[in-house]
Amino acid sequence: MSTARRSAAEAYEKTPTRIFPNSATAAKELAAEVRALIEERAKQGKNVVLGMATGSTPVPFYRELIRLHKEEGLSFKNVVTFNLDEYYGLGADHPESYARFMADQIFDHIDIPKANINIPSGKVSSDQVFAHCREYEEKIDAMGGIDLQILGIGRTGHIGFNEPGSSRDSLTRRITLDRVTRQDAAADFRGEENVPHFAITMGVGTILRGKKLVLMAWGDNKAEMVAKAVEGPMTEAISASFLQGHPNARFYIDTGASRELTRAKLPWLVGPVSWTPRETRRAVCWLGNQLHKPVLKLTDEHYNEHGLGDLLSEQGPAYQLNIRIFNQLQHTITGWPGGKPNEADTYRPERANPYPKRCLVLSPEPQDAVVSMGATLERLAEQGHDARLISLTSGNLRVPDSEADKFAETLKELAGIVSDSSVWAPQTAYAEQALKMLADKGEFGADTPLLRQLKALILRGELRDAANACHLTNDHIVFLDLPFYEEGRYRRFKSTQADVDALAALLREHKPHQIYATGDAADPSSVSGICFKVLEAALKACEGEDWAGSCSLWLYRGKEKPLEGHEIDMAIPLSPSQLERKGRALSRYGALSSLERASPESNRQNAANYDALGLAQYEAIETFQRWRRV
């Protein structure tokens, strides 16, 4: 374990952990360290051996390395790389292979010799897997070992593909992928059923032989596993936890990924706290949940016995503090997301005027907004607001080939039964062309522009059906089709000024009083993360315009961890019938992930959380946080 001196705030952390404001800042610092190492070794006439990772996490780091090469002349001719893993069964030319990913993300953009690139083969025959893995280990050793190993962390806590149960001494081997890992890769493969079941991965023991290890993690979804890996016991259930035993391992994380660390989640346990209103509510909600007691039943003794004596002495006694926090929680609950007209709004989350409001609900992919806030969307429409559902991207990459095949076959069959088939000749030709392209590309080939267009049309129909179920008419649905998505693919997206300009033009056209958005807590390389950054830039471009100064921005959570009690600024309760209608709206989508399908249950859990704090009992609740510009 590292002997580096820790601050009191880091007392619970067993591996040194740096928290950065965003992934770009962390990537820049790490890339500067790598540059210094490469240049130092080059002067000595020696190589640098880097261990490389895949997935969206290292993408900002790779982009900074490319920038250093293209803009500042950093050469990679003395760099040798070893990748952590590869899907078993995929060849290097497969669009979702890690060999292809590394070529796209970094190797094709720098001057590293191809002979210096080492990636496990996904196509080695089954009877040769053991020998192939042993040769990989031997080649690493022959190069003098890995100087710096880059790592990410999966939702199962894995590094590489070392799923739960991987021992500390495990070596490079073939492994069966955990169901959660396969779920996370489902979008890349257009369906969980298409994700390979096996992979070849460096073992935990192989990784720990690296001289330096840096694990990066971005976004709220990584927070729970980061905390377990950094603060919990070393265990085979979380292979990243074994970094605690390495003398030179570090975690580089952003603010979102840090939220479950003790210094971020329970700061009063590690030092003095500035008791802001948000921090005070966090502490009181935590104490109630810790003791399984409603807020109004907490006592002075409860505060003192759980490290909150300073809060009590500053804002107590408990009775008065409890009532204040209870009232704050109660005031977040409203059935009027757009504000209640002709009513006092002192204690309501959203202002009453103007009424009706122009509301833009931004959905990164066509399903996101309905999944996360379908009932709120229905409320806005029913209460007379001009609510517009904006699908920022087409979502075509998430549509499986089977859906496109079904659509094309139906179109072809329909053309064959009409009385005058010659009228349908163009439709028949279109369907036959689509079917041929599906057959030619095979199970995992890249979609042609025509197929992406066809899949986008399928999702448009599904979104219209779902939005209609939420009482939105078709003329209140906008498909923006941001260029970064249409020109890219998962884990390879990169926004440009064209995306910002398109969204800024939409904002200026509608001049909204309210915007609902998501992605602030997401992985910055994800679709929702990129969309939120585009929104930030678009809002900045509109600063100073009359409508912008009075526009409120409400954040909802999509695939990220739900908002906690102290983070919620607006809670929209759902009756049983409203939750049922939301379920019917979700059923209009043909390809939701298991996490998306579980949205109604997540809404029920939100209500249970409010109930546990002593608030009124509801069937379900959709939650929102007011955006506070940093």
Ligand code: GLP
Second form
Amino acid sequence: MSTARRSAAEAYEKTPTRIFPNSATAAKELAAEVRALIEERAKQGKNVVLGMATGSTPVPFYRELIRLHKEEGLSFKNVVTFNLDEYYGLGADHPESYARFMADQIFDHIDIPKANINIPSGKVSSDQVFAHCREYEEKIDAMGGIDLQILGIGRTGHIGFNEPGSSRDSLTRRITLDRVTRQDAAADFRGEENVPHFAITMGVGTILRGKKLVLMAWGDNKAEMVAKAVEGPMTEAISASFLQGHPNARFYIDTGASRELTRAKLPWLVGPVSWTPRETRRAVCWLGNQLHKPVLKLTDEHYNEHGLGDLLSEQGPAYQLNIRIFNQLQHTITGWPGGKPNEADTYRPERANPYPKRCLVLSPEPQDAVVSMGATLERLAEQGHDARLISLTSGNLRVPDSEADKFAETLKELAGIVSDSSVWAPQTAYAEQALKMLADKGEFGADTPLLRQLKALILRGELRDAANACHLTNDHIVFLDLPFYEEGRYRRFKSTQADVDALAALLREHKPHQIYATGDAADPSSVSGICFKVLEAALKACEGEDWAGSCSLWLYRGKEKPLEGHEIDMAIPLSPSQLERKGRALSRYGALSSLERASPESNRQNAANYDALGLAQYEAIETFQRWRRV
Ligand code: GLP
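Can you give me the structure for the form predicted together with this ligand, which would complement the form predicted on its own we have just seen?
Now the complete complex, all chains and molecules, led by this one.
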């Protein structure tokens, strides 16, 4: 692919970037390119050397390669692979080792000769690390270098495990993982404390020796880093930015991951814009933020001087445009998420009737909804709606062994103090079995079904506790335990029709007037991303049913980037005491990530953003976007 800029819109992008509607389309295209390369080399009797990556990002690409092998006969006999990295300290049989990941996600499903697979060893002794890394480099060169290197990007902007500070010329070596990277891997390892501290990774220099580089990124969470890597300066602080200096590197991203690029975020700076209501609001909010001015104080000159003359001539003068946008923002604010009964609702986000409403609040994992919309949940319940909290998955993979151990020990002890011990014999046996399974599997072994179930029950208790704190009674909490989660692991879940059927059955049973959901902006392989796809399919299955036509759909943001001013359609203000209660509800969860714990802070930030635009000052705000189905 040429590095020449193809359009004005890409003027800011220093590494060529393609935005695909979704990861599946991008993966398909890349897989077709790889297929052509493999077949061309096979004809010449030559090998292809591929650089492989791990994480959820390449999973759709690997699934497409497997499909090409199984359904279209693509052979990988002439393929040699080099993986980017491996956790130091983990053996190939460890469930979270990259060796195991690669076996599960691709190598065991294609005909690549085992001898052609190269992955740094996580088990090489400390005094051998240097030699091991040097041999890895030499082997890459001996094989003729990497023809095509697949890359993902971590939250620190790393490629491979080249954390901030990695130099442009760095080679394969052992590195210390950044705190942020370890936080991101916490769910995989059931707690940050279990995440290895070190890894062996190809260096930036090793990667840049590859002939072609393709960095993939999906979902909102990657947007900020993608923009910095593509548009910012080349810097050791973001190793992905070094792709800018490579003659044949490109980014393949989806719309979620493109959101912070100039062409997506500030389109008026790079070309003509069709001024839809959303784009108009985006421009006005941006201008206000840029100038630290409330919307009503923006002038014609401000618009003109900041590249918005076009908008002004179409919708100005500033005075009128400002008032219109101010009113729109004002109308997003309501204390009545389920609609205000017996009141005019023309300018309210939610309709007044019917009242009360049946509201389903979908939480991908047990903590998500309370974290993101705990105060709104409380309002729905308080205002007399039939609000149900649906935990879509059990979340059991998040629960540390220590919790299961604590529960089993308590059960055993309890059984021990009952006077007639024979009555509690089954409980004692259960507790002992659980304790033995915990001991047998060691620190990182896979949980048995009994342990996964026990952990799920522990989380159920936490969710009930947190939901009660939001004034929901136990009979309004539903545990759906979608099968994709029960059968999978983080970064490699796969949903099936069984998931869609389970959710469709729940929707049909409750016939909701309102649904709250999340995951639209998430990495499609994450739990919330999969749950969102399952919801889309379930709603499609219910199309035409009476309730479905009039059901309103509201999106909240979980772990992804918070909604911005122009994206918010409903803003639920929180008083200081409501925010305090939300904090108390959150404290009922045993294992929240630091990001989840920071949710009240992010609610405060939402309020500060509204305040800055000139709206009323609130303590905190929970935000929602209307989901317009296409
Ligand atoms: C790890 C890997 C990277 C990967 C990153 C992002 O840090 N070493 O190669 O790009 O995770 O992971 P994911 O694709 O799951 O977002």
